[in-house]
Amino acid sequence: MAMAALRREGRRLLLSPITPNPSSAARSAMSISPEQSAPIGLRSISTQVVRNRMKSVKNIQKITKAMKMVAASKLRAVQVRTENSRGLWQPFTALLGDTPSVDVKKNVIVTITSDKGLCGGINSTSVKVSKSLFKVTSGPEKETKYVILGEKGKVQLIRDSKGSIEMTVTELQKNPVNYTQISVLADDILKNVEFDALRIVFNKFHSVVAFIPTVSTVLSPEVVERESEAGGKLGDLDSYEIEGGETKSEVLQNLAEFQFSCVLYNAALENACSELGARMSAMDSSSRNAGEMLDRLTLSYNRTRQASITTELIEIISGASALTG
């Protein structure tokens, strides 16, 4: 045994003059193992990134789909209620008009938005279009009130008009949005707010891809019976008799509960519909950038990993190259 191990070190020792002065690739490429050389972990580093954000990119783009498919199956629904609720605010603007110019001194704009986001700048448009008529409806002998529905025409209008919001309510959109709910809501707004104008700030839907900022307004009883004896005509109303021995005060009360009713259950509805048309134009969008940036990663990747390749054949090369020269 101890003869055997002497005769081994004794023909390492004779062999190992055989290649005097190895070049630098060689003499690496013999003391350094691949695994511990750090250019090629480098490389695998690299890779592995990009192999993991390719990953992610992939999973993103799952969702975005989904979530357009998701937006499309429920808003063929919400846009047939909302073609059918159309018909019934228009014959009270008819009745009684719709005069967003008139100057009264109490106003609450009622903002509606979305609960959830990702459904472009349909809420910020919202938002402005009520902070612009904020500061037209403002004066120095005049108030302005928000009620805003949704949580995040809340979020956004709190910043700097949190003294002004006089009602918030969230969660409207958590079921599918029918009269009833809605009739309560508006009962309770009446009840709550003091106000000589209502001003209902949505966005109509013309069409997936396009929504118009919209305001109507809704007067109070007081308001529509003094412009209407100040000579201004609001609608057709006075063409009609009243009869059954009831006051105009009292018809109009009524005419005006159930108006503010009927334009809220159409807003909300004009709104969620608009919501879920932009959520799939949005998602549409997200979907075709994570399949750019996809893409963009695989070819990185594949030229990362070809680099790698061609770098480890070059030294394999080079090492045989000068072993054998």
The other form holds:
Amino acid sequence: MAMAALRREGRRLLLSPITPNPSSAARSAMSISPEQSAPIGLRSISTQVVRNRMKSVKNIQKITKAMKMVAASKLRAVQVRTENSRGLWQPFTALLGDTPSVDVKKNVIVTITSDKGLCGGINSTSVKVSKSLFKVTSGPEKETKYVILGEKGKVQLIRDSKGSIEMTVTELQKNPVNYTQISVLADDILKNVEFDALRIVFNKFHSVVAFIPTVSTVLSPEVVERESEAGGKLGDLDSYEIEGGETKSEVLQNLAEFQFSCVLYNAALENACSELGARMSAMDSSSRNAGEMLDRLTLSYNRTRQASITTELIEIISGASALTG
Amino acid sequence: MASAAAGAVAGAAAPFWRAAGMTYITYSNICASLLRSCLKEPYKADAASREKVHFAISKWAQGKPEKPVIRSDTPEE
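Switching from the form predicted alone: structure of the form predicted together with its partner chain?
What follows is the whole complex; the chain from before opens it.
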């Protein structure tokens, strides 16, 4: 009973210092109230704010951890397919060569990006590479255009290169990447876009933490013929014997189309792999940051809680001593 | 397309599909789906899942996109 009287005295004394210095005393008081379930009275700012923050940071950490797991599991499946698809274009490069330095009039830059975000910086690097490629390949009498695959690239390139965009393709990631889809897309590009050389910009997947922006060049059949006249690697094509009733230009045309389709397929797969890997590492660092933030918030929360308890004790004791003394 | 015309005119006996306006890619896709439909049941469903196509393509003219055309589930073009 005496203690109850002391507590009441203490509370009355507490009420006055509240207004000039509400922050720590009030915050601490509110923190006591739900834990000790004692009706306290007027307290304003509270540890409630800190507690809400901690709850939301914890949720974010859980979500990013889950996203990382999802990306990791998807990555394993796509990686196998990517490594298998590398064998599709290697014979083409062995036969026709990959000549990024070829000088042609009409260039089309095919930029492969993702539709979804939260995947680190891979889309920005692809766009950067495409823009510098654009600068390199444009000049007098030369024409360069963009074909953009994926939302993220579209959004970034719309900002300053609106006039040079030929086509944009979105919603590609609704189904997992398969050759049929890519070849239909390649067919569309072939039918609608005039080009002498196609430059495909994508992120090649080296390992889970390393993605290299790469450019693959595919030439149109006429340019291949021209280069083969000029000699060099392509000039050896004449030493091959062609069976069937087709001429060399026919075969070259078929080969060039198929090469484009295969290279695009491989590029799409590699980019998908890189996207998943980048998302994994981005979500990983995000959950680590969330954990650190949570630690810091917990420390500050405990400090204010303890300070408030100390303050309340001091007030009570000083109130009691004021009574007795 | 310029090279298709060149293929039909300059080449000796352009193949029928080239003359009809298809590219080699389309031709091989049709052949592939014919092959996929020759499979027996459990494998047929697996192969059919590898044939799904869905994307939205939109052409741009003078810096403005036109209405996107959605290509869906048409493995043959």
